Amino acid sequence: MKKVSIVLAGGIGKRMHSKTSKVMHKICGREMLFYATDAVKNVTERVILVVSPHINSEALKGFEVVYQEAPLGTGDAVKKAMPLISSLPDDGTIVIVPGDNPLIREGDISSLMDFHVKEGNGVTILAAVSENPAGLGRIVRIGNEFVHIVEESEATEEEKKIKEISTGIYIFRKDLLIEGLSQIDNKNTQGEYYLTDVLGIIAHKERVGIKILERKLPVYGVNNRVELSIATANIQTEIVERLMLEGVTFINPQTTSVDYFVKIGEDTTVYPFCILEGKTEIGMDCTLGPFVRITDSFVGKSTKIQYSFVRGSYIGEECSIGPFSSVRPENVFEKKVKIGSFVEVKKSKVSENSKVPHLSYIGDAIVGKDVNVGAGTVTCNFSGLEGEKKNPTFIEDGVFIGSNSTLVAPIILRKGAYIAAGSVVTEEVPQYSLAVGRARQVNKIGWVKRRKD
C-alpha cells in the first residue's frame, strides 16, 4: 500500500447559510462529497474522509473517517488524518482533494498522478486558469518556478490579478508533507492553518510541479448556492447525455431533471418537465410526461405516465398512469393496470388488467384481476376512532364497481360481485352478487311547481 487519498470535508460552509454541512448538500440526488470520493477511490488504495462532527455518521458508512472538531483550516484537517496512515512508508504517495469540488473526475486525478511520477516531483499541484479567480488561491511564480500559493484574504492587489489558481488538489510524498505540516502556523487574517503554506516550505528543498487542468470548469469549488446550482447543471447535463447515448430520447433535455442513481431503459421517451428522483428505475419503451415526477420507484417496460406523481411504488409492464394521478408510496401495480384521471392510490396492490379510470381514491386495498372501479369510488379506510389505524378493502377478481360508490372498510367484495352505482357498501358482498346500498328513489309529482307557487 503506497497510495492514500485524503478528502477534506470538515468546513462549515458559512456562505451556504444552512444547517446542513456544505459537502452534504445534494447534487442530482447525491451528496456533493461522494463525487469527490469517486474521483480518487480507484486511483489510491485507501480513502480517508476528514469531516465535521455535524455530519450524520450513517451517511459515511464504508469510509475511513476522522473528525475535525473545530474548523481550523485545511492544514489542521490534514494533520487530523495523518495518524491513520502511519503505516504508509515515507516515500508513499498522498493525494489530497477538497470535498466541495464535485466536477473533478477520476481521469483528472489519474492524469495528475502520471504527471507526478513522470516528473519525479516531491509535490504536484493541479492548477487551472480562471477568468474569474475571486475567492481562489493564486499560484505565484518567478518565471516558471513555483514560489507559493497565496489565499485571497492574504493576497496583494497585484497577486489578485493572477489567473492561475489552485484547485485544492495536491499529490505529496509523505515525508515532505509531514515536515511541512510541522512548520506551518495560523498567523494570518483567518487564524487558520493553511495547507497551501506547506507548499511554500517544501519549495525550498524539493521540486514542486504544476499541472494545468486540461478542461475548463464552470466552478472550481462550491461555496454558495449559486455555485451549487452551476455544478448541478453541469452534472445534470452529463447524466442526460449519458442516458441519450444509451438509447433514451429526451424531447427537451433542458427542462428535465434526472438524479444520479436513476436508470432508464432503451427506447424510452421522456417528454418535457419530468423529474426522475432517487433510486428510480424505468424500463424499456416507456413514455414519460409531460409533467411527471417519479421518486424511488420501479416502472416496467411499455408503461405510459403523464401529468402525474409516483412515489415509492412498483409499476408493472404496460400500465397507464394519469393524467393527474397521485400514486403515493407502497403501491404495487401488476401488468396492464390503468390508473386514470384524478385518481389517488395509496398503499394498495392492483392486479393485472384492473382499471381505476377516474376521480377515485383507493387506499389500503387489495384489488384482484379484471376489476373495474367506476368514477368517484372511494375506499373509506380511516374511521378516526381507532387512532391512526387504516382498515383494508379486499376486492377479488372480476368485480365491477359502479360510479360514485363508497366502500366502508374493513370490507370484502367477493369474486365477480357487482356494486350498483351510488351505493354505500358496509358488508361483505358474496360471489357474483349484486349489492345495492342506497335509498330507494321516490318521485314527488308536481313538487317543483307547488314549491314555486
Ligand code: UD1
The other form holds:
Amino acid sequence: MKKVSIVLAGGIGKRMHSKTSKVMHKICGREMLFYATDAVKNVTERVILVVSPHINSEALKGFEVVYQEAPLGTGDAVKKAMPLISSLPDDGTIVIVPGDNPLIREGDISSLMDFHVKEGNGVTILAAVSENPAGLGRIVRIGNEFVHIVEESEATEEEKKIKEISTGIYIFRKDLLIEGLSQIDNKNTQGEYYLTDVLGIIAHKERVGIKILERKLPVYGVNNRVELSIATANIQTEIVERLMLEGVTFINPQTTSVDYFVKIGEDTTVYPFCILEGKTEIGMDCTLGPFVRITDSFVGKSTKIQYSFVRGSYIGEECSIGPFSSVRPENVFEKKVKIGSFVEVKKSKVSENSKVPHLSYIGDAIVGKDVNVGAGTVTCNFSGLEGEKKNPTFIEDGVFIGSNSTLVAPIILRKGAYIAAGSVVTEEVPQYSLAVGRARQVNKIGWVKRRKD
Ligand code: UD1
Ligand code: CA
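Please give the other form, namely the form predicted together with the ligand, since only the form predicted on its own has been shown so far.
Zooming out: every chain and molecule, the one shown earlier first.
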C-alpha cells in the first residue's frame, strides 16, 4: 500500500446557512462529497474521509471515516486522518482533496499524479488561474519558485491581485506532510490551522512543484448556494451531454433536469421541461414530456408520458401516461396500460392492456387484464373508521366499468363483470354479470309543459 487519499469534508459550511453539512448538499441527486471521492477512488488504494460529527453516518457506509469534532481548519482536518495511515511508509504518497469541489474529475487527479511522479516532487500543488480569485488561496512565487500560499484573509492588497490560486488539491510524500503539519499554528485572522501553511514550511527544504489545471472551472470550491447552483449547472450539462452521446434526444436540454443516477435507453426523446430524478430508469424508444416529473421509477420501452408526475412506480412497455396523470408510489403497470387525463393511481397493479382513460382514482387495487375503467370511476379505499387502513379493490380480467362508478372497498368484481354507468357497487359482482347499483330512471311524460302552464 503506497497511495492514500484524504478527502476533507469536515466543518459545517457556514456560508451555506444550512442545517445540512455543506458537503452533503446534493448536486443532481447526489451528495457533493461523492463527486470528490469518485475523483480519487481509482487513483489511490485507500480513501479516508474526514467529516464533521453532524454528518449522518449511514450515507458514508463503505468509506473509511474519521471525525473532526470541531472545525479547527483544513490543517487540523488532515491531522485527524494521520493515525489511520500509520502503516503507510514514510515515502508513501498522500493525495488531499477538498470535499467541496465536485467539478474535479479522476483525469485531473491522475494527470497530477503523473506530473508528481515524473518531476520526482516531494510535494505538488494543483493550481489554477482564475479571473475571479476572491476567497481563494493565492500562490506566491519569487521568480518562478514557489514561496507559500496566502489565504484571502491574510493577503495584502498586492497579494490579492495574484490570479494563480490553489485548488486545495495536493500530493504529498508522507514524511514531508508530517513534518509540515507539526509546525503549523492557528495564529491567523481565522484562528484556524491552515493546511496551506504546510506548503510554505516544506518549501524551505524541498522544491514544491506546481501544476496548472488544464481545464478552466467555473468554481474552485462550493462555499455558498450561488456556487452550488453554478456547479449543479455544470454537472447537469455533463449528464445530459453524456446521455445525448449515448443516443437520447433532448429537444431543449436547458429546460431539463436529469439526476446523476438516471439511466435512459437509446432513441428515447425527452421534450422540454422534464425532471428525471433519483434512481429512475427509462427504457428505449420512449417519449417523455413535455412537463413530466419522474422520481425513482422504472419505465419500460416505447412508453409515452406527457404532462404528468410519476413516483416510485414500475411502468411497463408501450404504456401511455397522461396528460395530467398522478402516478403515486408503489404502482405496477404491465404492458400497454393506459392512464389518462386527470387520473390518480396509488399502490395498485394494473395488468396488460387495461385502461383508465379519464378522471379516475384507483387506489389499493389489483386490476386484471383487458379491463376498461370508465370516466370518473373511484375506488373508495378509505372508510375513515379504521384508522389509516385502506381497503383493497379486486377487478378481474375483462371487467367493464361504466362511467362514474363508485367501488366501495373491500370489493371484488369477478371476471368479465359489467358495471352499469353511475353505479355505487358495495357487493361482490359474480363472473360475467351485470351490476346496476343506481336508482331506476322515471320519465314523467309532459311534466315540464304541465308545470309551466
Ligand atoms: C481552501 C483553501 C484555499 C483554497 C480553497 C480551494 C485552506 C486554509 N484554504 O479554502 O487555499 O484556495 O480551499 O477551494 O485550506 N474542512 C475540514 N475541516 C475544517 C475546515 C474545512 O474538513 O476545519 C474541509 C471542508 O469541508 C471543505 C474543505 O476542507 O471541503 C475546504 O474548506 P473551506 O472552508 O471550504 O476552505 P476555503 O476557504 O474554500
Ligand atoms: Ca471551499
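Only the largest set of C-alpha atoms that superpose within 1.5 Å between the two forms is called the rigid core. Positions refer to the first chain, counted from 1. Keep in mind that this is a model prediction, so the values were computed, not measured.
- With a cut-off of 2 Å and the rigid core superposed, His17 has a Cα displacement that falls short of the cut-off between these two forms.
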